[in-house]
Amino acid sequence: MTLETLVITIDGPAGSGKGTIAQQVASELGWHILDSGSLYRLTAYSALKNACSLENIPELEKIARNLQVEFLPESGGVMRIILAGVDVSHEIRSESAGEAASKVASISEVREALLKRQRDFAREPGLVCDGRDMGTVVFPDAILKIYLTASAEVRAQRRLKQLKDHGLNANLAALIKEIQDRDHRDKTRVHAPLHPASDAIEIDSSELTIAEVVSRIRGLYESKVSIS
């Protein structure tokens, strides 16, 4: 595909901080935001809420095609996610929703159903999107592709804090195991496995602050623009 709108993709494993970073970069640039992972969480959430088995591929595909979703960034890096007029930001952040989303994301029919929906988010003045295949599959012509990673232990600690901030309980050891299992599943799935795009720039955020990562991405983008 050939893009007319500027797009920055931020891919990476669960808990690498890509969602927070994407929101910050989008806010500083005044661009639109796409949290692609939430689309899979929303599909899984809708399926579970309506007693649809995660094995029922035709129904999952139908749910994915008909999602009515809005992303509403707010101050402090908070993202409100509205599904059919209802704020489900809290519900889809649970570990069960995340696990279900990872399973749903491995289904090619669901990924295909959501592909056009994701590309439709690319509009002026620009789009910052995060996910697992944004730079490899959804926006292969993006002006800048970032692969953001961090150690499993650091990612688990971040996830634990995030859950506690939302009033949810979790166990650190269990989170580490879940992240490692999800990494393996995402990297070995048949359709759109998790890996950096050939032209992506890898950033390990384990020892970096949010501000440092955002600044680095801004600098990389400005260099790309000046060259082009």
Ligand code: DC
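Keep in mind that this is a model prediction, so the values were computed, not measured. Positions refer to the first chain, counted from 1. Definition used throughout: the rigid core is the maximal C-alpha set that superposes within 1.5 Å between two forms. First, how it differs from the form predicted together with the ligand.
- Core-aligned CA deviation for L48 between the two forms: less than 2 Å.
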Second form
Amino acid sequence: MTLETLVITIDGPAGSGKGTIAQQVASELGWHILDSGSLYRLTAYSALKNACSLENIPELEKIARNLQVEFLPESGGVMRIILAGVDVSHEIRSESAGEAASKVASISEVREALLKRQRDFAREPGLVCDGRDMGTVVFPDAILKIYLTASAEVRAQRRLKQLKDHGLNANLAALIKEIQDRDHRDKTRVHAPLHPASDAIEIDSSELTIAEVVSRIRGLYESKVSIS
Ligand code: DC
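We have the form predicted alone; now please give the form predicted together with the ligand.
Complete assembly follows, chain above in first position.
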């Protein structure tokens, strides 16, 4: 990463819409994109595949350090994720990979092993990245830091809709509880807990459309560039 490479970070809790918004901002600006959560998911998925215990820290660190991963952009902002030559784009989105990812993400050795790899995504003309610690730890010098939130209720409703669209059923109250529990875990963990960077701008997306959030971020970026 050169000091001049422009980076926009979008951090926030699960279900706040970070991924979709980051993809859209990157595509409008013609910049690179980093979905940092996928690296934690890949580490966890790889460990489960290789019968590595999620308690085995030295082995998990090795897996994180040696991930052979390629991100292949497809049309419509979709990214295919290839791990050691195999397309695992769908597998790493499973509930079990997500649950395991949240465990490996709390291990400082794993976070350290993934740090340089994440910074290497910063290339010209710029990078939009989303996660939990993009603005606080990985890219502290980012030109624009967004902290995207939405109420637990709204996030649960979005998740319910996603599940229904996939023909699955779920209970709204249970989803709200799950989201609140996950927020609590993310915010209270010892290593790189989820919190806004001191210079982050908070956007509550509860009452906003995706297009409105994207346009607000573009506006904030334009004003940063014009005064820097
Ligand atoms: O955003 P996601 O659901 O794909 O993230 C998967 C897990 O990784 C989730 O438990 C949070 C964690 N994570 C993290 O600790 N730091 C990041 N920068 C991104 C994700």
